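Let's start with one chain on its own, the form predicted on its own, as structure tokens.
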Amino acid sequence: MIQIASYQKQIEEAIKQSKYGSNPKELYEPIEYIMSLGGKRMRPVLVLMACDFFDGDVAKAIHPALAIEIFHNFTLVHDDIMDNAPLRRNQPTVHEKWNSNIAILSGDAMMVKAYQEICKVEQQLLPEVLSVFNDTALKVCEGQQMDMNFETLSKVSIPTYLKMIELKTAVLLGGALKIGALVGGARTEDAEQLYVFGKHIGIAFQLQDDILDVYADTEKFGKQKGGDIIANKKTYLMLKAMEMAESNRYMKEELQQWIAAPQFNPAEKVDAVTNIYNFLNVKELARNEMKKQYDIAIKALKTIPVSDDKKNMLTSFADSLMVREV
């Protein structure tokens, strides 16, 4: 992991450069501060990765990787506002520090700065490195918007949820990952199967936090534990508890109870709809849709023409994000 160190000291080093204007002061300094907040870069980092896959030149990957970052962070400045959340990473959120009126805007300057960011490539690879980021950005609306849909949706299927959190979340890593590996030279065909196994990383990643949001120890986890249960989100969980519950009248009349209970205790509700998943072994079910998208995204790592030193090095990206304790 001493290369994924450095490529993550390379971006940070990268935000920290970056000018994003001075004024008016309301419209850049929401802009610094989100991008001050840290975090992993892990998207920024799967730019560089993809472009050193390919031995291509790691500092033209550079301004790419930070348009993935800036835009990967206009995104959660957007969300916050739409979720109404006070906190990101442990700090208030833009929309609360300053108002969600700025906060819009700057979300808005962000998107533009990421096409600033982008459009440095190299010119002939300009053509289709924006058109990747182009479908990458709509896609990634488009998930957004499913997922609020689901809010009022009494049911959503499986199939629907993998495409939402495809849209939502995947698709900006196997996104990250193509555009890094046409900056590093790759041919379009190889570049499409980083992307796919960036896609269903990115999948397995989401159903790994649904089983983490209810099992996982809430101390190392650093979430409530059962928040998606006291919110009634349609996780992978709840769905297909919902699903097998059709089958048991009890478990049905219960979880539906729970679901519609307008007041409720939040560990009573928790610990009420946990004891359903248990009954109905949806852990254990989430847990084989997670393997079977890894599994799908490891296929098509292996059609790549590269070293087996250099597959590992993603394979052992990609294990550590899914390796958290459950």
Second form
Number of protein chains: 2
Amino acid sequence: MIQIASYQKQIEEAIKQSKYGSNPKELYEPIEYIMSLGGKRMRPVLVLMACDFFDGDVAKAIHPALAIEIFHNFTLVHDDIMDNAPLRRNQPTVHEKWNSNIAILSGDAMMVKAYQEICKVEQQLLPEVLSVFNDTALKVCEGQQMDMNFETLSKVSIPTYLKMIELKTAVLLGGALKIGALVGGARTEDAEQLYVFGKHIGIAFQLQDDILDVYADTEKFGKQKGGDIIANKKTYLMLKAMEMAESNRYMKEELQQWIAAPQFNPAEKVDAVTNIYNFLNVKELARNEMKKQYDIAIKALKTIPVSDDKKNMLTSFADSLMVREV
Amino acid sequence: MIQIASYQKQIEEAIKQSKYGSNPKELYEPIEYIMSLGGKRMRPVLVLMACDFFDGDVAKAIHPALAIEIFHNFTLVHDDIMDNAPLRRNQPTVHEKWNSNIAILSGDAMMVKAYQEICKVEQQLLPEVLSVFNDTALKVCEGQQMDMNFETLSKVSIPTYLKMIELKTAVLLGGALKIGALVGGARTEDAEQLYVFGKHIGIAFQLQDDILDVYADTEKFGKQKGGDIIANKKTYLMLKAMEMAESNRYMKEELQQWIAAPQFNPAEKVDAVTNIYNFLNVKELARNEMKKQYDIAIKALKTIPVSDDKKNMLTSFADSLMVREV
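Now show me the form predicted in complex with a further copy of the same chain, since the one above was the form predicted on its own.
After this comes the whole thing, all chains and molecules, with the earlier chain placed first.
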């Protein structure tokens, strides 16, 4: 994992040295701000790792890695407006610190900035890399729209939910890996397998997040326990519970009551819904789905004709994302 | 002008045949909607004209022309949210017909769609065309932010105003022409001169719009007369009047009173401010600036080694934009 820390450092350094623009400052200061808030830089690290995976020159992957990170942060800025979120990484969101109009517009400018970074790849790679980037970006928009639609739907099937997290979260991990692979000189079919690996790791990662919201050791996880339950968020656990409660009238009514309750004691609601989850065993089902997705990812990785040493770096990175006890 | 009508028809046809996507429909229906609202399609027509100007294959310019039109419509969708505008081309704006979140997100998707169309240009042209597109897109964002900033500034200089309309409106005409020129096989320096032509025609066009808001024959212009005055919009006329009134205490006070009035009779305000404009002769000054910009545009066009016949088509198109009596 020393290698990963070194990649993170390279990314942080590149972000620190990035000049987005200066005038008008209301457009560019929010970009500097959101980009400086940190985070694990998981997506750009994946670009560098994928490049290295194919023995490519990692220096050439820095710009597309920045593109992926700028794009990811653009989605955070716009999503936070849509979700009316006050905080991002424990700091005020852009629309809170400035205003919604500035958040819309500086987000738009970030999208262009992301494309400017992508355009720095070697000319012969540009069409294919852009095609992956465009395709990924559009899917992320589709996923966010699906997620917004879920808020007003009374019923969402598990396959539809999996599709949503695939689009909203997972394809960007796949896209980051595929772009890094292409820059690293991978054949298209191998880059595609790395995309599949990233996509399914991404789905598994989101499922883990759903589980951790309810079952994590709060101290270690650092988020409010049961936040998704309080917000009636349609997670895998909630949707699976709703689906299973269909055949159990008592469970169904209790779940519906908690979902519909206009006022409630948050801790009481979290406890009650967690009890329903426990009774219906949805945590186990979510873990099974998570493991299934993880296995698909590993299977795709195995098809790529690259040394096991190289593969181990990717699997241990994936494992490091998944280790938080579930 | 028959040629221009034929280009408009080609653009309309291409838009009609465009499939943006279908699922989720909340993401794609607003794109279909805004793209179908029509308009003169001036910007994509400029792409085709510029391609033809250099004897290029106009069929190859259709995709970048669509990119420019999709990008332009994306800016309308997001600007309308920021301006809280209820109508666009006499139809409900996207955020009114759906909601702001959908308008933000479908706008984002349009930006990606615009890049997808740009990416259809021939591979060897892609880096240069993308560079123009990125540069133009970023400038449009900067111009919109400057325009928003003007709302809360008590004073804006004429050069700053001209810079704002250059960025917000004019560079997209320049960018459209430059991209069309590159697709048409122009040398970079000739494409650049066409950019300069488009940019200055764009500035002149916006100045004309400022003048027409106050002095147009309402019947022909089809907009509410004095809308900019009623909204205290910082147009060239208003800013010039504010600047000139500095040395005339009576004028200054009257103008300030109308600007600060919390309640007023709209027709009375329009009349009073128009009288101040007339007294200070700002219409003539705006026309002079407009003509100056037009002359710079024509001068740039003249440097390009292309037949006068070809040039006449561009100048008569420019004239057709400028003829509305001022």
